[in-house]
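Okay, so here's just one chain, in structure tokens, the form predicted on its own.
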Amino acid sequence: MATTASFIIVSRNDIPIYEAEVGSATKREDAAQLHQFVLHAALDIVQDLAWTTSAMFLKNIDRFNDLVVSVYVTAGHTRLMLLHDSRNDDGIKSFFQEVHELYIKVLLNPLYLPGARIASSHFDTKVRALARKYL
């Protein structure tokens, strides 16, 4: 089954730190712009959501069509939003929990300044990874 899904990380000054498009369905010419339009018009959404409740997890905040967009929020407010088709929460929330550990073994390594894109590789490689495992 072709899935579609676009994922970022957004700091807490709501710039995007690490983009990537993690489905196996067939990309229109302008998919990549609107998932990004679609993820980043969630963000308010968001930022209600996030003072409201102390889940970290919250799953189905906006739809567009049939895609779905799912969040985890992390302690310091950092964002990883998931554009999706899938019905697969389970999935969806280990795939967060994973990526979210990945993505404090960026934040540990001393040379990666906070807030700052997030180019390497290998962390490139393990999301897509991820993806493919839970997605």
Contents of the next structure:
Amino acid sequence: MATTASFIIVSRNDIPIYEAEVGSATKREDAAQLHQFVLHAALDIVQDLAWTTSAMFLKNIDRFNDLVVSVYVTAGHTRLMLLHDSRNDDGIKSFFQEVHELYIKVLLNPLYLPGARIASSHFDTKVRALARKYL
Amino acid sequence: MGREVSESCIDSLLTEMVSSYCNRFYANKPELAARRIEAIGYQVGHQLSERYTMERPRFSDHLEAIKFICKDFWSELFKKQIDNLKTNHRGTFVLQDNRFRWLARMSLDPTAEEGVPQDPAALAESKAAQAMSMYLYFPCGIIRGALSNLGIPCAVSADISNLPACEYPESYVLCVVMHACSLCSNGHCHGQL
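Swap state to the form predicted in complex with the partner chain from the form predicted on its own:
Zooming out: every chain and molecule, the one shown earlier first.
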């Protein structure tokens, strides 16, 4: 069963520092940037919702046709956003928590400037493996 | 991610860092050395705050974040909490630590100066205090980095004083003054070390 899923990490300055297509479906050529567009449009909603709760995992905050946006906000206001078409809330929450831990490990690298793009291929491989496992 | 580090390693690292920056890299420019050390502390604070807030819910306002710094963050770094927190409710907070762990093994040697004619005690004391203050830039940077990451831009300055009658003769009271950067427009808040 092919699932579409697009994952993006946005830093506190609203700059995306990582993005990946983690779903198993192939990307459509006629709407190549659709996923990024929907995720960016959802940033405004995250901004409002983040102050109403102290939880980290905000469930489904926005939808577009049959795609749903889920967001996980860290204490440093880094947003992990996932665009997906499945309804697997627990799997998504576990996915976010594991990616959060991976992100902290990247951050603890003294040669990584906070706010810069995450260019590590190791990180990329692990995120894709986690996506296959939980989504 | 719950490993620990030997305390003597931390002490040695701090001593060596201050000594390198003050005596080798920026030999006659203590202000530049201080800024570099504070910048290192800023990045470390940024990383540590992200790491220590992982397991807990996010903060709903500034006071929650400051309380986190005083309790959980300080316990992780210095194995104790802040002893006293004061605020003027207009953006300035004073954190007081009665036995600052990173300075606990440092002593001031007032007899080090020889042949100084007038007021040797006060002169030696001020030179020693100035040398001591170099060691405070790193913790100040850590606090500033942690608070900036939690969404509170601020300026942090620290002050030390001996307790008048205390059981531990080599303990220093560290007062950290922070104020939110909306007051920073005149540039005078990077104060008094």
